[in-house]
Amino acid sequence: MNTAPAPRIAIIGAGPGGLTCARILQRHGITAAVHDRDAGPATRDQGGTLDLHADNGQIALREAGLLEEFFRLARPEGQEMRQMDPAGTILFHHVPAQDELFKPEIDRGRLRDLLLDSLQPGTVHWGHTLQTVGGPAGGPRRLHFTDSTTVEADLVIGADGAWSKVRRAVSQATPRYSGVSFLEAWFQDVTTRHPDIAELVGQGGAAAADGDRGLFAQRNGGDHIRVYIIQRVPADWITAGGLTPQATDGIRALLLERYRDWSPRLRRLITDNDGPYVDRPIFALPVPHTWEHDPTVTLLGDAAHLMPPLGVGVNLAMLDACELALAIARHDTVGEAVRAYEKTMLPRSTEMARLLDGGAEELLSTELPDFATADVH
């Protein structure tokens, strides 16, 4: 930035997108404050594993100066993929080459720690739940948090995910239920406690589907496996069945009935999990999702273009963050930077969203799409 005084930049959301943006800005000598609703970095589980692609997520990490450290932490062996039919017959098996690094896996929590540790102390303000974005479109903007504090900013960056509060300042769009829901199951210490499942899944992922139901199991770090039970059901299917999300035995019985024709070995992915299930209905923003340019507010990642979990979510968020940070560093005003960023980001995200529109249904297809690209969490 060439102008003075320096712009006050507020990033809402300390996920991979928001933290990547802050890191690259700091590398260019630009200060940004990150506000997150969590009480701290360890408040909640950060989700499963994800793959960072050489043509987007890794580009962002290179600009952040973190690519070599990422490769030290990542699991290239996680690129292994097995696709099966409901009988458990392997239809396709990809074993990555020893030097294959196009999309190595890393646990979301480990990626977040990598980004957090790279930031200047005090960058992230924990326990800040955004309530509204006020102030005139020309700025300055006033951020109102639920703890009654307020912050003024010349640029507000919404990196606050699917149910973004920042989005409301520029768009009336809200996510819509896709008709497909994930139920997440966890398996701990799989080498000793679940050796059969560990062998079934391998070092990466294993998937099967029958047209109406699917299973996707994915190896995480720390000898942990997460399984995603995929169904075409109403969003409230658990409560509609007279159950609560904590009614593990009741949900398990219902699932066993629905998957009764599947092989006993695959059904163990439903029955042998440690602890309760986690309900994750899949939502997406309308396509296309665009908004009128506002020089003081912009969006990145799921806040801008929530899509089905088909391998692009975090990668696009980090690429968005990278391009936005570089635009801010290279333009005289934040308004010019935002315009330049959106000129590239909006067409790209619209094109990708159109390709993936309705894509949640593909997770149930008997043609078995390339689950090796999946980025479920």
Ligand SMILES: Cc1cc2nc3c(=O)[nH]c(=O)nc-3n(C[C@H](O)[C@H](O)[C@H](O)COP(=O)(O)OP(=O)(O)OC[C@H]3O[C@@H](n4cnc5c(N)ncnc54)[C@H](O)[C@@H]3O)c2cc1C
The other form holds:
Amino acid sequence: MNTAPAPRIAIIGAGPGGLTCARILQRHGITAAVHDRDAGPATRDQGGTLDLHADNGQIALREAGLLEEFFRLARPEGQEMRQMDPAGTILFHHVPAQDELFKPEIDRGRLRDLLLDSLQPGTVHWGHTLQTVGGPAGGPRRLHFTDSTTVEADLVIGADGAWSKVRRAVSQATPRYSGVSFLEAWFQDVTTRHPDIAELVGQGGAAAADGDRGLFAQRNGGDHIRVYIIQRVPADWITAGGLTPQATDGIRALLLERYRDWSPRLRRLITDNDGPYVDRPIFALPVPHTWEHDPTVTLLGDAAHLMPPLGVGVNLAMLDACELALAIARHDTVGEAVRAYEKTMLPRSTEMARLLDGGAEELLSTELPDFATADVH
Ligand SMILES: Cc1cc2nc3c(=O)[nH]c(=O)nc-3n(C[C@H](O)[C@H](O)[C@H](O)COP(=O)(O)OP(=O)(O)OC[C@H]3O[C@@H](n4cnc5c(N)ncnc54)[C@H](O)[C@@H]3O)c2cc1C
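What would the structure be for the form predicted in complex with this ligand, rather than the form predicted on its own?
What follows is the entire complex, opening with the chain shown before.
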């Protein structure tokens, strides 16, 4: 029997990765504190819908004891997919079978609530922005937060996303701009307010591209549609155009000019939106991204392997979290657990990152993606 005192585990980031890790640790009787910079669970829009795959995200949810509840909340009909050309002609239309459950959709906010509600009260420390990780490599580590508080930990898990502060303790790598930017647009109450767009998008997603520009529209829960306007542009394209991100009318005029050859129906996806646009330049970590093993600090999810958004990010984050939590439960020391976890996670994420390297460009391609093998309906 191991009589050593329980390790103090600090998880930085209450995203899908960090929360999944905390939940699975707690199911194995292991305590972990989660620190997140958000002031609370509802202080920021969590973003669009996510599909959780049977071979990674759903595995993590099963270990978390939340798979059944996930299927109750998820939208399998969200697996519907249409690919169009810029004239609006449907090139491919996938309608999921009744029992198709490989990658049902769930809103990010719902997923976060599912995970949060499963944790012991007080697990997440909100409004706690990590600044640096100090202390010797052999531990204990000292976490410095922007409110001048500090916390000592025997293991620091960086689940703090693309711009991870924990990453700096083990790696010099920083994300690089992919050359492709998303601009997010929202459509509320689509059944009554935007019926034509609701019909165009269906229950899942609708995409179109012309080689330089793209559109990807996704139905979310709550009668909401989110559209990503995808362009090959410099990261500062809005300010370089003499605009600010808040200049909705000016951005709309610029987009209308850029999409002038597209069908009027598709152009409504960039003009009829409710509220402002949200600028999301796409960054990725260099490939491969690895680091020398450190027994007191490790990374998971985007902090470890930020990739272009091609539908795997959250799934890999949750699988990492699951494997790390199980490794901690199964090893005598956190150092051994981290070594075992990284032995699997680093090659897996390197392989996927190689596959997706430069993949943001694929979102602009006129070639039909691999999934477009079924009949056009
Ligand atoms: C536009 C877009 C669309 C996407 N669509 C999909 C998709 O359809 N499917 C998919 O699988 N993936 C998608 N992704 C990728 C996916 O969002 C990420 O891979 C996933 O969220 C990573 O989870 P995570 O837990 O590692 O990090 P995050 O979800 O980024 O969570 C990090 C958490 O850390 C907190 N944090 C950050 N810094 C600090 C700090 N210094 N101190 C304390 N807390 C901190 C943040 O508040 C946040 O809660 C998309 C990404 C983008 C940009």
